[in-house]
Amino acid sequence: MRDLEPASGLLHSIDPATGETVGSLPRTPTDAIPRLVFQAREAQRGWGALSHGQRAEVLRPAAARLKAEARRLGELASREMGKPLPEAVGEANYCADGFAAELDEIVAALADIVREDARTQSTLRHAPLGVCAAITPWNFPLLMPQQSVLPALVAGNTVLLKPSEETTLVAVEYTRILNEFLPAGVLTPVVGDGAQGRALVLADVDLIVFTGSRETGKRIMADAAPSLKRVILELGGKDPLVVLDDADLEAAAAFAVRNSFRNAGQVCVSTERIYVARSVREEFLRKMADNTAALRQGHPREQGTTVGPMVNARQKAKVVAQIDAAVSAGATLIAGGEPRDGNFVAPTILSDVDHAMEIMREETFGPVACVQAFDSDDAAVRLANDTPFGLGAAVFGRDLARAASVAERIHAGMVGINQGCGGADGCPWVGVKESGYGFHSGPEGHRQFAQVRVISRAR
């Protein structure tokens, strides 16, 4: 849990695995945020006057600096939010290694488009929106800021980045590296919690980019409505996995365990609901239990750890409460469920669940996999779609035509067949229903950080 000291205005970052203080930063006063936005707007005049390509070249040297500091950044991220060290360092390296290619993709996506007819030639130009408020989560404390900051900056906007209070230290380090190359006022970190986030939303910004809970996203939309601020919202998920009766059960079970328990289940596209054909349910559960037993939960910086802690005590309490309520309502524990000290929750498999249980309706965001049987493909689709969420989904089956038929009927922004939901290079990261409003990544996503202007002349 992160602690704000009212007297000193300090935000303390606490290691969820040990309870030790990682570091502290002064909280940005909420009454200072309008001034920071004004400074960002002043800086945007010069930044926005550059071309997309020129802005990308200003940022490009940051890739080498990120790579040089990837180990240190990964260690800091692991200490702040409990991600196993190899995964945290891997996230830092992924950001550094993909930095230059991401810049190139954004520049290409924002290039002018010419349309002509017999009388008129028109140019579609992707112009800056102005000042962007980016509010990012703690579960991917480097990747999420990068996916918001880079397209916003290359599009010509200036950015105020408010990272989660859980992972502020590593996000501020990320901005420090980029600011070695950026003009003053183009990228400004904002330190704090929900109070600073709401002050940013209410300030004179032009674009709000938010990744987080559905409830907070709805409040942001309401606060943005009076001035019709542009919003890009990546919200929660309750991702289903459908395992058909002809599926490769070894592969399906391995995927289910990996995607349910990675990052202690604290991933927006974690598999939280698993629907398995009744005829293969028992075998699938045995294979899931075997795979789960091979995981090692422990201190995130200990060699061999594959599952770390919850990010804080509040998140642990939420997950445990959902598990306990489900068991009380008739769910069966296949794995996990035993009490753990500190912020740890054992990787847990529940069977005999149904949609009357909160754990099958509300996002868990913890290491819990819930398995329910179905008797027909149509029933599996109905169950998968019985949710207000629609971020990712997966379908496993050897008959690819049949699996594709099921996948195409699932109401999600991204559906994988015999794999996770992430698409090929250049695909957007997109949710439907209450999992998203707008989207990011890929050429289509990058363009949402700009304002299209149509400039026409007679031929």
Contents of the next structure:
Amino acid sequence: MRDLEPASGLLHSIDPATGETVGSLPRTPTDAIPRLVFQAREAQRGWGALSHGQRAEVLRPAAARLKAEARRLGELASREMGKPLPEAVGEANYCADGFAAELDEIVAALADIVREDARTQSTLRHAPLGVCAAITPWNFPLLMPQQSVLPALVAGNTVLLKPSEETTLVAVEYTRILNEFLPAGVLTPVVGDGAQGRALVLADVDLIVFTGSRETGKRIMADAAPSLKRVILELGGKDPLVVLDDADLEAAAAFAVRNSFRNAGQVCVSTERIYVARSVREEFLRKMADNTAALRQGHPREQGTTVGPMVNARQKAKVVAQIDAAVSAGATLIAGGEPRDGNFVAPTILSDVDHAMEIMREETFGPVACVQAFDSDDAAVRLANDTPFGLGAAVFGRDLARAASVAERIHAGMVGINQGCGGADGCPWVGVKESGYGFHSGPEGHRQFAQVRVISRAR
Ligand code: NAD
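Now that you have shown the form predicted alone, what about the form predicted in complex with ligand NAD?
Below is the entire complex, every chain and molecule, led by the chain shown above.
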């Protein structure tokens, strides 16, 4: 969590569980950003002259350093944004353990492709775009920077990373580790909030890789439009879970609770809307309530805590307001809902919700599971698609052909059948509708960080 102090230009990182200051850093003055971008452009000439493989080799030793520092990075992330310590350390380890394979996948994805016909042989090259602005959120404070920065760097771009104001310290530590190996000016952290983010978008950059809310994504797209800057926007979601009447209710309820309350619901692919067949609704709700009772909310560094606080008071107020409005409009509280001190919101289950309620339309980003009954598979599909979002979705049902038919008709970038929405290794992370514009990860995602060029000659 952050607290800005414009007079001194310091950005304070505040522990959302305790209110203590974790640390402070000077904000990057917005008027210094064009100069930093210029320096990145100068550095790009040398960096861009290397091959994809050479750039990957420069970065490769950083994996061992990240691994050695995973515990410290995880602790810092947990203190800055309130994620339970094992999850935060797990995220740091995930980044370190996957680092080398990610480099290899990017290098392979960006290799030349030869196409030929009777007369012409063409080579498709994946060339650098130039200078990349990477702007990231706080909910996965290490993974989001890594997913943006690595493909951009290996593609030959230089990068200015503007992490969330809530988790700046850990992101700056991440850049410090990579900068032990990178030439000067190739990766530059920018410290601040939306003002610094906007200054970066308006500066002379060639690619903007943004992960964050739909609202900010729209602003960035508008700011990028006058000079047609390339944008990759990974935005918010309102993921549905459809529980068919033949579903394994034990598994569906366990998934619903895990995926609604993980990271205190502050996950872009959190299950935020649950549609359950009316005939199994009561049993499903009972199982959800049992699973929820087993969660332990508390201090993120206390052993056994599974649900921490919201990232800040603003996020808590938003979530509580959505719950209160839904209850006033007729929703039934099955679990949670009681007031909690500080930035905590109890894991909450609501039933008897409908799409007239804001909580079923806007992203909540909190530990809330909303359950609505349906009477036919067609109705479930209609409800799941009644949203401007389209990031992830899940369908639970034993008849796989029927579950697959429902899954195919849900308009989301990633749909899981009897599991979460994330694909196998090598799959992109992709949203449709207002959840995304461009995407990252997997070979298809990595190529979006490069400029495709076609060099042809007669055969
Ligand atoms: P946010 O949009 O408030 O902020 C994201 C980043 O944008 C921050 O670094 C912020 O300082 C910066 N920013 C704010 N205004 C800006 C502007 N005008 N120009 C440039 N930069 C600006 O989002 P958040 O609260 O940090 O993160 C939560 C959101 O991120 C949720 O909507 C969540 O669903 C989404 N998210 C999406 C994915 C995905 O993969 N699709 C992953 C994680 C989070």
